[in-house]
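Single chain ahead, by itself, as structure tokens, in the form predicted alone.
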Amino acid sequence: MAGTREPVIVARDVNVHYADKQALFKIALDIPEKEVTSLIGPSGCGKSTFLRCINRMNDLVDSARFEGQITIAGQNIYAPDVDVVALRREVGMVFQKPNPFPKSVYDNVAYGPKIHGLAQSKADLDGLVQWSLEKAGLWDEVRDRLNEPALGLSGGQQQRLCIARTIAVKPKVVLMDEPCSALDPVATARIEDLIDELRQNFSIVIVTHSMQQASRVSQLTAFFHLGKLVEAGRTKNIFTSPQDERTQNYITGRIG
């Protein structure tokens, strides 16, 4: 199912096995450009596995086997000639727990642009670091602490720093795997506001256990159950008039 915008990611017939166990079954999903798409469903339903297919993180699992096709902006990301390092620059990832590097605030954000050669000068790099921290809603809090260790920031600040680090290389897509699960409600609200702002620049896919969060931040919602995509559509429709009884049961708390 497509959103109102053109899809940036198109997945067709995606199957994933871990050794003998099949984790995903024939997933077909269009993810629209510059919108937030939420992947919801019970634990172990395949949503994080699908998320990790989009930047080929499953390649790092020896027993994982991928079948099917995923294209990003028309390019088949599983084609034999795809440079996975370049792909992961285009598809950034924010994890459950904040994972800043044991470096300064500045060096955390500057790391990606440096290794990818995105800044021609120190002034360029400074500008990119400031832009990223502003976009991540963190600049005002850290502008006087850029040379201090990132690990000295609060949990919510560390997660926003990880978002700044992710967007500093100007990816097309930002993946977020339960980015608020380790945060308190105030920090969670900050991240949710931020996600809403970031979609002006990026296409965002978020895995969340919180249906309230999915309904607040996303325009498109996809419900996974037992490795299958049960239903996908505009978030409002999924939450008010789902087409499938399993979606209805999950949303009303009868399965979970």
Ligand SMILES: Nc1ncnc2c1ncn2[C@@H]1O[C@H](COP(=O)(O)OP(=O)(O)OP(=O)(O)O)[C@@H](O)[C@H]1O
Given for the second form:
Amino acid sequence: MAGTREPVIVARDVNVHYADKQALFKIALDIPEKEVTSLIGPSGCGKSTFLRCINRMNDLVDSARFEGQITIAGQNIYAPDVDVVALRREVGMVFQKPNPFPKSVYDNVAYGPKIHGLAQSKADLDGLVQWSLEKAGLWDEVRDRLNEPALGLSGGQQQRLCIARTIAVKPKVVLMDEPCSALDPVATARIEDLIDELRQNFSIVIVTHSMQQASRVSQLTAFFHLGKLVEAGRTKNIFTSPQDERTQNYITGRIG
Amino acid sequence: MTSLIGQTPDMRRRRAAETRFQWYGRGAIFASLAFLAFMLWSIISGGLGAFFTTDLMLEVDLGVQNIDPENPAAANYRAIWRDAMKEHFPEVTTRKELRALYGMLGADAEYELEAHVMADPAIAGRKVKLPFRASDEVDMLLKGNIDRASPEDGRPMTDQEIAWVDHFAAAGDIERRFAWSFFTNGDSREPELAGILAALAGSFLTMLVCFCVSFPVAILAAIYLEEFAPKNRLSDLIEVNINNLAAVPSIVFGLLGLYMFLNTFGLPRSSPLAGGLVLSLMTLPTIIIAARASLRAVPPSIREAALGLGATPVQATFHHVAPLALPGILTGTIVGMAQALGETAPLLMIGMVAFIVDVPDSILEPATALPVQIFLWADAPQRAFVEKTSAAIIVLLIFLIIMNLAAILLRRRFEKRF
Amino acid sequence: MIAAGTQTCASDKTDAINLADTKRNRTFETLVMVALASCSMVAILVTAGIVLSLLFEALRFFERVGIEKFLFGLKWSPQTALRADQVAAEGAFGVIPLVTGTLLISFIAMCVAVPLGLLSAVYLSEYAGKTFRDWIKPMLEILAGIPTVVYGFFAALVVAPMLRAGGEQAGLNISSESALAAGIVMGVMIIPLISSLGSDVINAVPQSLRDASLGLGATPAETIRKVILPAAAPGISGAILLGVSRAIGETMIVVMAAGLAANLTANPLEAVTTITAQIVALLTGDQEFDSAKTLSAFALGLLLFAVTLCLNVLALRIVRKYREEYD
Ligand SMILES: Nc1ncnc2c1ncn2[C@@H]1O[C@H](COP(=O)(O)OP(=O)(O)OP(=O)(O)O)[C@@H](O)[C@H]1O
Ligand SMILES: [Mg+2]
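Given the form predicted alone above, I would also like to look at the protein as it appears in the form predicted together with the named molecule.
Below is the entire complex, every chain and molecule, led by the chain shown above.
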């Protein structure tokens, strides 16, 4: 525990079923504030499922059933009086495939602040859009084409736009589900740098299939296997001296 | 050794059967399209004539004894043209013959003459040669639709009338011109005067009502069913209902309209309001089904993106999903409206078969619609109405072609957006 | 460090979040949902409206003319009093001649539509190249887009006289309002329905069946006849049922081309009348309300609705079940 910051997200006894099939078994995990936590594990082990529990995106899946408890800053997000819309404002999400709205670059970033009433004036909004695009490292590339369609950007730019769109509403936590899997190595490197920067302002949870990526960007790593959390800890410990044999096998490439 | 190239008699027989089968298929397609071509050809060739009308040039005496130049409106125009006709054929004297002679011109000859004078008052006081619309029989004769060789009592014109027409023709006093009156007149008992303006206006008002009701309701219903409806008995029931309504015979909707809209709610009979409402009930399922399909085609990633930002489901739908589905919804709407435009039977039930001369001023006034006008004219005894009917069909088909082309273009343009 | 930090102290109070209390306007959302849901209820309302209005008026009709006289009567001649004081015979309201007339015309229509539609579907989905299909399919669809009043006009003014003239040559006496003319034209109108539903059904037959048959050395035609059509039979029968339902409910063609003579005959060369044509005849023109004559139109409508509804439900069910089988 030494050197670990305060946990912002605390998950306890999380079980998730899709219809009759159990996808997560008694997950308990602390996610510290303003650090990057990576979730790794073989395909189908439940990383995305867990991630989507944190902002209750799984509510959209009819067959999904949640048990257990997840708190953010001390509040149980599955409590009956919680408004999922407010939750998702606090817990943003970046998806595997870049999914900008088929609108202009500006409108993509401005949409969140608009619906949440975060900007008092047009100038405010412009400032917020610029701040977000700068944070996402995209400002220099799109400053002249803010009114052009977002779908005209390259894949890597689109993904950074999605990140800018997410941070524009200033969430507490940013969830990323394999944000680089649809990108080439150069774009991936940019996003990794970006994640490292965003750490100063946001708590980040990232799902990745790349061991190198996990070790490069994250401070904490959690290893999932067949719906169970096998091991979690400081990233360098996990990669240098894993406690569990399954972790050992996975990071050396013997399973998964 | 058996041959691989299939020269055995059995193989030959099977190969022949194969060829025959393919020809059956081609034959079926050919037969269907041949029927289509024949139908379109016979309607177009039979209807083009109605876009042209025949004028007889007649010298009328507009001298001061007939027209007071100070007050031309007071003149007896009927007497003027009739005198002119009498003068033209001095040998005609008996009453019966005279009536036939006057019948050579259209029923509105005096109004035509008055219009000529009003348009150019300078002609008053002189003798001038002016064009007059010929009667429908003369028009038919000149278009070759009346057989001169057939026995006299079997055709609508007597030998004498034909001789009068020939007299005009010999003097070069017959002119053909575009029949604007077909587009600017309402219905009439006189074929040469009958036009489709009132029917077009009625169709337009009916379509307007139909669109204003069915479009919003169908979109909202489709959004509910596709985006929000819980999967339960009620949603299933709605779904089954929509699919069935799409296949209910149109005349049943007419009966519903007659009982509900006219007899229960007391909407005015024959009105575009009642007609549009009935048609909107028929169009609803078409638009709902198309709208649901195009909502379903919006990728879920768009919904997730919006919801992930903290948009409410209502916001995600109305800000992002529905606008993306709009081209598809519009396509479905146009197709539905095109169906409604050609629909006849339900309008008969709510009394839109009335004889309508004037353009309706509002959706509450009696009106007719283009397909109903076609139905009415198809039943009229005069030969000239056959031509008019075909022409009205041509106009209707042109509207339908335009609408369907618009739908196709819209679909092409927005097909691959995601 | 699994579950190590149970202490969750929010050190930074300015960062506190509130998940329960939001500014968003829930009444607005509720209103929107109510509006959306009620719009979708319209579908149920329309069906209910149809059933209720038909039933209500039909019941009043059956009070005057017994239901058994209606369903089993062999004579249809709805008379009305010419003068108010006249004691009019109520007329005969036996629906059988109308039913046989409807069935006769529908049968003729299906004799045209089923072979032509199915053969077109088979050729388009099994033999035709892509360009051919891309051109021909929309042209067949045109047939479905032409308003029925146009078919009616064509049947009455072109096909019927042609048949009559042809019949005279062959020494047959064909009525100018023969069932044949209306039936043939109606059949052509239904071809695109059969061929597009048929194409869907044939395309849904798994490729593996096709490959298996062709792999055994069967010719494509043999494969179609012995393998594909039998496999697609349930779906095809669904398509045919929908076609029949369309034929029974078709109005304008029969109103314009089939006439009003309620003959009880199976001879396609004679004039017959149909349920829909009679509904139109009863309700257009001058009508007094509440007479048995006008009410009988609703009874006919009820019969028509019931029959087509059964056909549609059956057909949709067959088609859906068939799809599930191969999905
Ligand atoms: N919508 C769903 N309905 C039913 N089962 C699902 C659904 N989503 C996921 N599952 C199941 O839950 C399990 C975990 O899935 P999840 O997507 O969380 O895995 P993952 O670790 O993200 O895999 P990947 O690395 O391939 O993305 C899998 O067995 C999957 O089949
Ligand atoms: Mg995943």
